[in-house]
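Read the single chain below, which is given as structure tokens and is the form predicted on its own.
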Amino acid sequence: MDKLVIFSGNANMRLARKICVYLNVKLGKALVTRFSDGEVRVKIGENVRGKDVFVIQPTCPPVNENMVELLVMLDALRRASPRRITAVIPYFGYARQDRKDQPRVPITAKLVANILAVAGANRVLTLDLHAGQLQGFFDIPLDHLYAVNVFLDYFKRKSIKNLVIVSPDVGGIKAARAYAKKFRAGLAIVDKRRNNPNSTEVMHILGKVKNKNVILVDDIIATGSSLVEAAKALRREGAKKIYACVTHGILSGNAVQKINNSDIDYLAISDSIPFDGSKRNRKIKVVSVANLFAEAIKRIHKEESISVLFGSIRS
């Protein structure tokens, strides 16, 4: 492991340190600050020539700031002649802009994929992309991890009986089915209609949830509207306890307040995005994915398969 070097931008330093503890390596020295005019300033503080370098940086809010930090770090490292650079992006920003759903709009996810490669990334490691087909946007190798096993371990400790896994929309059926298979639970789907990018209306519940304990599963929670409306509909249909697990907790605007005032008993999110301590409350629990990423990094470094870490999401 002496050829392995891990660096981190400012987006999620806590996660990077946890990964380094698991791997028993020191976090690489790098100065990542700002010049007086706000431009990103990066200086790598150690020799990386011939090394296997990993840069940990989710592109979470503030998205553009964190994105530019990552790109500048990749460029600085590329010019220092490492053997390989892997961009570890626990949360891949712009993932929801993955298609032209209206006239004259960009496919920004593809643009970001191209920029990462140009900046110097030889490989990308990420978690629970918003859509699986985003993997095809990259012209460099991409390893896609899934949080299903992390949440499975968390909820198994809760010993929830009479359980049904619920997808909050039709697009999440595949992931919900994987959770249902892992939990050996039933499956239900919330049929909703999106009124605008930040507002939805629940139309129907497909599946039996009456007198059941349910877990809503999703990849991203931003404003929280979809999850809150789905929980309200499930309560109307007679669901007992309503839990939720979401990989990426953006929790923008008044999302935390919405969750606190909702029918959701508690929400589990991963630490792919740092959760502000000032927002902590009894309804939001944080589950770490540090060990998952650390094991993937170790296997990539040793040129071993990481398919065992994927979970049976494709089943």
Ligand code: R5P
Second form
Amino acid sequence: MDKLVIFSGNANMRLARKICVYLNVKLGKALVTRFSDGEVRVKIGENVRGKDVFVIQPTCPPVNENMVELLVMLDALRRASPRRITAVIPYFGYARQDRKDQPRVPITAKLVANILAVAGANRVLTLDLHAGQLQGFFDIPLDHLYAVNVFLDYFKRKSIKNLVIVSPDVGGIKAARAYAKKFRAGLAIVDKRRNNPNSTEVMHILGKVKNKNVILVDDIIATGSSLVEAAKALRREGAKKIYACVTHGILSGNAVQKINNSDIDYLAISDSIPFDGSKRNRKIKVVSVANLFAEAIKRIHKEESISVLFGSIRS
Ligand code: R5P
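Okay, that was the form predicted on its own. Show me the form predicted together with ribose-5-phosphate (R5P) next.
First the chain shown before, then all remaining chains and molecules of the complex.
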């Protein structure tokens, strides 16, 4: 492992440190700061010539700051002659604009995939992309991890009986089906309409939820509107305990307050995005994906398969 070097930007230092602890390596030295005008300033503090370099940086809020930090780090590293650079992006921002669904809109997911490669990434390691097919936007190898096993291990401890997995929208059916299979549970779907980027309306629930315990599963919780509206509809339809598990807890604006006042009894999120300690409360639990990433990094470094991780990893 002496050729393995891990660096981190400022987006999720805690996750990067946990990954290093699992791998028993020191976090690489790098200065990632700002010039007085706000420009990102990077100085890599150790030799990386011939090394296998991993840069950990979710592109979570502040999205643009974190994105540019990652790009500037990649540029600094590629000019220092490593053997390979992997951008480890636990949360891949800008992914929701992934098709031209209206006139004169961008496809930012493709734009970001292109920029990462231009900046110096030779490969990408990420988790629960907003849509699986985004993998095809990259012309460099991409390894896609899933948080489902981490959440499965976590919820197993709760021994929830009579369980139905619920997708809060039609787009999430595939992921919800995977959860239902792993959890050996039923499946239901919320037919959601988005009125505007920040608000949603539930039309119908497809599937039986009456007198069932449910887990809503989603890739992202941003404003919280999708989950809160879905939970309201599930309660109306007679669901008992309403759990939710979401990989990427963006939790923007007053989302935490909304969750607290909602029909959701319990929300589990991962630490792909740092959770602000001041927002901690009894309803929200953070489950770590550090071991999952650490194991994937080890396997990529050793040129081993990572598909075994889809069945076994523990949080
Ligand atoms: C939508 O396609 C995503 O899977 C999430 O449901 C959505 O991004 C959540 O956003 P919000 O929390 O703002 O409703």
